[in-house]
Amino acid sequence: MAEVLERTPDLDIDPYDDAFIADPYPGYASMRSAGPAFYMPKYACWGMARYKEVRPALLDWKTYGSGMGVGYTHFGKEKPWRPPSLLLETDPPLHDRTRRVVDRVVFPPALQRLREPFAKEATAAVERVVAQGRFDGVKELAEAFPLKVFPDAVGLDVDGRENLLPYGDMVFNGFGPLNARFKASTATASTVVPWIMAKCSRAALAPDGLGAEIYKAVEAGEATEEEAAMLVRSFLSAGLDTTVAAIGSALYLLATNPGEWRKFRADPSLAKNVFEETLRMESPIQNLFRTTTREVELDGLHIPVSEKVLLLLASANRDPEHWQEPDRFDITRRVQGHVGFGVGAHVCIGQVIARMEGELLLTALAQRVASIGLAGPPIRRFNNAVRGFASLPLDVRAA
């Protein structure tokens, strides 16, 4: 256990409890208010709440490190759960050589042949939506559409998909402890986890798919043939989960925030703003983990050598510190630097897939929806990491 300096703020808060996931943002309120860091005593680990400590220290990989993982278990001191991520779970210079590979194969211009297809299924899937009048959100939109275009762009076949989303429950639940949220997400692991080992192997991926450009990385002397496989698994595993919780906290907002739909529908361009404006006010990933490479000093903080940090990316962004009415919904805000998708090497490797995805889906709802607003109570998906909606009862009108 790591030794408190008596200047160290303990907190009694516990970040993975049930009702704090709920509404976390009392408790990150908390945080941010006991100062630069702090220690919580429950998981004997440290935490960073406060914008100004979040970024830097998802900037700096050096004193930050990623390699002992980024979820709570200490792969220096536990053997983690599954085989380490060559992309969010290692450090330079192994990061920067696999990290090429998958920047390569996701560069924007490389995804632009994507966007015509993308845009084609999302109006599709809103007017399936508007059709019915009366929906869920969550299944019919959020999920719906993001499970339809990005396995058909990474080269995977129809069988089986049903097994992404419980795949990525388990991955992001196991960031956090292994408590009760995390087994019961493994309850499915038996058949889960060998689907997606077996659907990332080369043979199994469509010819002209974003996984089959990984694994030229293989001819070309940049990566194993066991590696391509493992960096196929983390771009499953990056590019749904967070954007299917990103789209339906989106539609939320939207029909919670009746003013700022009326200004989205005047001007379907804000599309990407709107998106971005809900990666910051509900940020898909709520926290990662670090483990700190030297001693470091905060305000006369003392954090020792091999210690876990928790850095909560949603608390930074609700940082009234650094964003002006923080908790106010606002299409129109400048939101960049937000962390919502994490900044800097490790940032993550599905964002410009997701933000494709959301600008289109959005774009196509402003265009054909006179009015949105909720049609029953929305039910909270609880994850160690993620915050979305398991359901997102809502009714449209068609423009």
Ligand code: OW4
Contents of the next structure:
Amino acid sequence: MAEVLERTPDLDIDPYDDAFIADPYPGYASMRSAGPAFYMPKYACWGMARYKEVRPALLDWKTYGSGMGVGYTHFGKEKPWRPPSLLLETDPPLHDRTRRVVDRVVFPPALQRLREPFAKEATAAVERVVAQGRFDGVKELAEAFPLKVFPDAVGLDVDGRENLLPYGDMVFNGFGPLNARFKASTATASTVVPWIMAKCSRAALAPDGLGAEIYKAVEAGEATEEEAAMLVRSFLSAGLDTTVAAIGSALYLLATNPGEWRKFRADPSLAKNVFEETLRMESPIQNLFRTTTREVELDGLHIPVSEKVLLLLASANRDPEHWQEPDRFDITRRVQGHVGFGVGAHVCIGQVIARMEGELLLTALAQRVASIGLAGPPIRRFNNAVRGFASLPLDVRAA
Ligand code: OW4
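Could I see the form predicted in complex with ligand OW4 next, after the form predicted alone?
Next comes the full complex, this chain leading.
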């Protein structure tokens, strides 16, 4: 007992504060120094920020459950702001069944048919901005490209796509406490949420898209019609903000690291690794929660059962105990093992699509752009879980 009391895992830190979000990396260093886990009195929850603990926690779904939600809200104590995701906010055995349905749809060979339309659109998007010279990298590339290719792939018609990013903003703010930032993002919920739900119905989806593929599980007796709609909702929830943030951060890192840009220009086949290194450096989903399903003992420290634990993926991805020079953007780094997509049972189910988008857009960029630089101050996007930019003024010169 004395051993337990000796430890003071309290950390007076607020990962949802504007200043923290503007530059979270010093805060992550403090979190990692605090020990294998720390307690945040302000939120009455725990956190883990080291690679050494975050990765095993992600792998141990029996101890660190998702069924009580992967946001701050504890579904056993408070009503979730939206009906829980059947993929993200579930544990086995339900998760195994729903995951199987979606796994079949995103089976990599089945996604290869997306490469050609994605590549064509990547080239068109890059050619448009090269013609402009100066442009907003967020609006014109990081948003424009995924907002075209991903809804096309899912099978949405073109009307109302402007609802997709506001919905994502709510969903990812909803990973944090339901603070002023979350509330502001839900100001449009009364129009955005019904639009999203309508687009999840079988009738709204093109017969050749990923959405319609999900509904095949209903015919096969593997899911109900209602479950299929909710699984399509997962595509529309998780599939855009994440790739938008990743592409925006990749553009920022390339524009501000001219040596790495030169290497990339000389060898555009590095595109895949540029994207991976971006996910490590500026992890699009910075953090998510698990809930303990039993008391946990970590190096003499005890976390009680049914406690929320914030897993700081972005911190694990910059942990100097695991990575050499973690704060250096190095496009030839061996970046395997980063936890930007998570790991284990809940590892990102859209990663093949995300990587395809990243690889193809960055390849088009390296092939058609000779130089890239900031044309003005970047403006950060503030969200409880997603790290990206609101605006990124860029200047490019054609190759
Ligand atoms: C990271 C994720 C993110 C947001 C929403 C969902 C999943 C969902 N994965 O399943 O709704």
